[in-house]
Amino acid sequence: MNKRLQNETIDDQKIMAYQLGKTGIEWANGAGTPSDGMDTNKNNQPICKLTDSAKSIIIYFSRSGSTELLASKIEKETNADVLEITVKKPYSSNYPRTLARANFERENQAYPELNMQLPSLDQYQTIYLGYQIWAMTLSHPMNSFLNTYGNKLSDKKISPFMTEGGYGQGDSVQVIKEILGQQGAVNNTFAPALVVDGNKVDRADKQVSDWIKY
């Protein structure tokens, strides 16, 4: 059964996650996964939950809802602030079109332009970075985020979490470290990555609970 509509929320907004409940054959390791065509925001406002007291913040991008659902589980465990990465041109709901665009962006190093502002990160000790694995590496909106704001992440603990199609984290964590270094971020520490199959995020509660202890 395809669990297209979850009862879970993030910042009081309902989460759509299209591939949950699909079998491995149906899911085809993520190939063909549709989205709402607005990177989770067709019916929602981009998530921006900021407080004066949180010591950690979750910064994430989600195209089809699975990474957003994973972010919500981390938020519930940590009571962290939350900020969604948005781009000026959202990715298509049609998977082949998104794949063609992603291939072009990667081959030409033409990553998407952001449509967001980063608040001051001074109060935070831990930054949870949430993204997808695209072609065994970091998804492009997170790449854009780090290249734009990486110099703001000095002296932070970086905790990467990701959804993927069954082939693992690729070189994504190494790419994060390389970009942060290129952007001048210093004194970062890194938690082990949380890696969850995109069609199994609804079953990841224990995995999340164990991971945030690092």
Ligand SMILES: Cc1cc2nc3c(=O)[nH]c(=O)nc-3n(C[C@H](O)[C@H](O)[C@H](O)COP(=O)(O)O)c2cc1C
Contents of the next structure:
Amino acid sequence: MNKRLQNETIDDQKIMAYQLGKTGIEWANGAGTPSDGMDTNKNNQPICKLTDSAKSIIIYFSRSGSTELLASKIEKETNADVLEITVKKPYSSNYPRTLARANFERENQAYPELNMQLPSLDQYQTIYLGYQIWAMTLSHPMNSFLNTYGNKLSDKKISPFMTEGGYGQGDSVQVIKEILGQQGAVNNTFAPALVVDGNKVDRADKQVSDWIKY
Ligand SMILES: Cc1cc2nc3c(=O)[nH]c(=O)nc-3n(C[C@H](O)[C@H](O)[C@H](O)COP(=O)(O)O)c2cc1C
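Having looked at the form predicted on its own, could you now put up the form predicted together with the ligand?
Up next: the whole complex, starting with the chain shown before.
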């Protein structure tokens, strides 16, 4: 674990990000990254920081902690509320098993069942949507989230942020737009996406502070 991460928290809970400090063959573009098998929640409650005053909310999913760390940086800059997406059956700590499950889900369009409630979004103008890239597209829990709650996102500014294994954002933003359209969301505006390599999120502070100005 990278020493710089040891005190990183989100809503007072410790973040475990398994790719940090890894480079080259060791990082392998994120392939092989383990997790605690509870989508970063083994010792934590799912993150849910809701206030009466915030005008923006960060809604994210993270399996192995990098997207959660990026979410925490956005939270520190914006003081946004935070809601973690959780699924009924967490992804395995074992990377090959997670990959096999993700491949099956994608081939069968069988996206995971959520284990969360969405609060009213009335007070928010901006929704920061955080996910990771799987097979060059949106990760499946975010796909499920948008397919379940997309119609609640009308009139919001959507600010997508993601971590990936070095191959970029793929078609993920396009897929977000398509699902929102299918779900009947209207009047959305979009900020440019924030894209960070999963092993470099600890060095992304300037990128984050530049991005939140959009
Ligand atoms: C099932 C699976 C598929 C992945 N596919 C890609 C991919 O197509 N392109 C890419 O750049 N990274 C890919 N990755 C790497 C992740 O996007 C990267 O490790 C990310 O930072 C993980 O975020 P997290 O720690 O928040 O879960 C994949 C990871 C997994 C688990």
